[in-house]
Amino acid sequence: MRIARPPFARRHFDRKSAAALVGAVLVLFASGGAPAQVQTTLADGLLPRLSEWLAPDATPDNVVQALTERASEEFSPAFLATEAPFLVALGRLAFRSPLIFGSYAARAGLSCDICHSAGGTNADFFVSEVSDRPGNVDVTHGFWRRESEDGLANPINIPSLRGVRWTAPYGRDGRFASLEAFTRNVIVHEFAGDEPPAVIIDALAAYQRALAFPAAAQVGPAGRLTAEAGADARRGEVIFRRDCAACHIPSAGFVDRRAHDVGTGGHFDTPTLFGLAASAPYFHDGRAAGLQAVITHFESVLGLTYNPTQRENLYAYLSAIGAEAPPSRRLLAIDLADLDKFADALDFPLNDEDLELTDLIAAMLRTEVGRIAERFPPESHAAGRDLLQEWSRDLIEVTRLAEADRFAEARDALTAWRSRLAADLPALARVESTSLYNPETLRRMVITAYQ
């Protein structure tokens, strides 16, 4: 990892200081109202921040792809309707925010979304000190929290959270009965965050519960393949139902809600197989690089013997049920729409005159403004960058009014801020094609930075 690790004595620091430091493809503006020093080249800004989460051998194409694509975020309409909109909006915002973690993770720009992109898994995540391969991370390493150090090199594979509502218990070993307990453990014990407000835990749990399993086009009701599936996949389904379906129950999201010893060194929770194609490597420790290695492993553990055709059929079946929607392009309009939705979460603490929560949510919103600002290099997009700096200052004004117990004015200021987003969109959209939202513009800068 390219950031020097801070001393443990600095593990706790205030949220506003964190907001001026966090990275992961963003630049924030300082809480005092003046813009923090803005990086002026890709080599000083976007590239090293992103590279912190990529393996050392990442290529320019890897960097461009990571910066211009985002996994599809899918929600269950039925369950989304059962969650409070405020909690889902706040949870989705907090999921992206480094400000809920302890000082080192926050400084480095880590967030839930860095590891679980759009609720799925980031198979490219890599930190040299705590990852043995991309997609793995040691969460009991003193790198994150001194008290968690167990003296073992034991990275675990980052699991997908899609459909997590149906897959209790939680954690690779199934030690947590509730999403709330699982989420609190990640924040406080794995990544050294301070005890979060109860509403943040509730919100993160609500967001996760609303996540749907990835849509597999060839899977129908009760987890059975549809007629669109190929003949090889349908033959593989017969093998799977005979040998694998006792634990990966198709009608139950391919889980059985139990932990099993499958020859990987302990009892571990049965993972869903939806979204399998995008979540390599496999098993709790990521020991299997691909699905063929998974099949070979279970042949050995279960005493099975498949001929080459059977292996190919089973592979075809797993690929069919594990398929998910392709990633989407990162676009300015989508980021601004998200920003406006996230602002819904700020309405409630302002109405309740809750200063602490107002301050936290406003800081998270400034983080999101910073992510957009990083796409507009100041040397070539000064006007767009100035607009975004003004957005950040306007959010600071909302907080300042709340701190002065002028909540009615703060609510009006938030309304005006949201109107400004819509009014400023055309000016930013006019220069989007030459900004770092454009993959080709980004590619040229990445290649230059690599030279």
Contents of the next structure:
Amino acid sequence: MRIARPPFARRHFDRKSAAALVGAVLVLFASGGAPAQVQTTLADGLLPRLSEWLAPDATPDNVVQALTERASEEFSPAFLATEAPFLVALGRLAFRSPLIFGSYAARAGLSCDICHSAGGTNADFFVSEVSDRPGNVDVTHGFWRRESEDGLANPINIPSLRGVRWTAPYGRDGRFASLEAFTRNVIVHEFAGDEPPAVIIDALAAYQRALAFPAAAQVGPAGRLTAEAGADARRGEVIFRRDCAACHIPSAGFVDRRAHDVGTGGHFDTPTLFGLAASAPYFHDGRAAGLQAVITHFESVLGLTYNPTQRENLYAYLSAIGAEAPPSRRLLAIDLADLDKFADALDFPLNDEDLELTDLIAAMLRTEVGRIAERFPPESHAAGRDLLQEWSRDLIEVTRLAEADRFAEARDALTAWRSRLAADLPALARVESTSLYNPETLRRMVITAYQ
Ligand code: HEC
Ligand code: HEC
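Swap state to the form predicted in complex with heme C from the form predicted on its own:
Entire complex below, previous chain first.
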């Protein structure tokens, strides 16, 4: 069943109405504008803001799924050990925050995490002005930043950042040597953000470097299939090693860190083949809808002719190495545990007595609180919403103390805030099942909104 999208879904694309209601909760929570004045209805909160990034023909089920599931985010313990924990916590927070962007992107609530969900990709991302198919976006478009318009309609398929530590140089065409340079370019040149503090760039890079390749259960050391893999996939592995492995080197995360012309319209970086299950469509411009199309493309480019069995074997092999963990449910307990981890990011500037960074990170934390608040609609969950507004006010108080140069008290206030999260959890948990954390409640709301 396909139903026309509700009219509110496109509202904030009227770029002239800067005070677009969409994202109002987030922006107000983040700006510290008196939270008591946050009066939003269902139609002004969660639903339009997050379902905004889906194609117009998305079904109610697609919307519910996008709002209640989250891709799995895997860190490599070995990578984490080489990065400062504070930087990873801050980077993860900044990755989810619209506050690092400028202009339209910030108002609309765009963040790195909207496109690179949990560090992976977002195969459903679609904005009609800049996408030609779901999963693709033109990032050099005046829509995001006037000066960046390159005059070309060149939507690019959003790549996964899992294992990005191993896939330099960056950009589909490999034009950036370092993750830091690429990230700064995204913020300043693509999404019109102000020059970010250096530590934000370092943090975003540390977070990205900590992301592991998606774990494929049937892939063992050196990228070899394990005995668990089926016979067809193992036969496919033999074909792959003969025809494909020179570029997609199995022991190196299936990349060679070089660009090649494989008949897709230019030279592009060899992409990893981990996580293929969640990253269709394929190639830099998403021209191949599925893996079968990729295989037939390479047959013609490399002058190979496979019989149907060989094609199936290769397909089975690509599916085995590209397996991806299923998404998990969004749960209040997980969001609160995250909030507590994000608060680690505030310890550092408070200890360092760095006011600018304290302000920025506290605002990012308030955005996270605002996100949780969106799950408790004011008309049905006033008490829960009130509680979250108090959390937000308490964070504003931390900032005020820092501004008054009372950093010791600000640190105590943060400690008290963290205990408060734990103390308030039961009260919120009691109403979680009737809140928008519950897919069924959300489904009813989506169906109503679509009518
Ligand atoms: C609107 C969607 C969108 C947003 C928001 C976004 N990206 Fe991307 N990202 C893309 C697309 C599309 C590409 C491929 C672009 C290219 O090759 O030039 C990309 C490429 C990348 C790459 C290169 C990966 C590789 O292996 O070459 C990195 C790193 C990256 N993004 C990090 C970020 C970070 C960090 C942020 C937030 C500061 C961010 N992105 C925000 C869509 C997005
Ligand atoms: C000469 C080097 C080279 C060889 C050989 C090669 N590839 Fe690739 N492969 C690439 C490059 C470069 C791209 C990216 C092209 C683009 O983005 O337009 C790519 C893209 C892909 C993709 C899409 C990944 C994604 O996320 O979009 C798959 C799947 C793939 N290759 C599988 C194979 C298979 C299977 C073979 C052997 C039949 C093969 N490749 C042989 C270089 C190679």
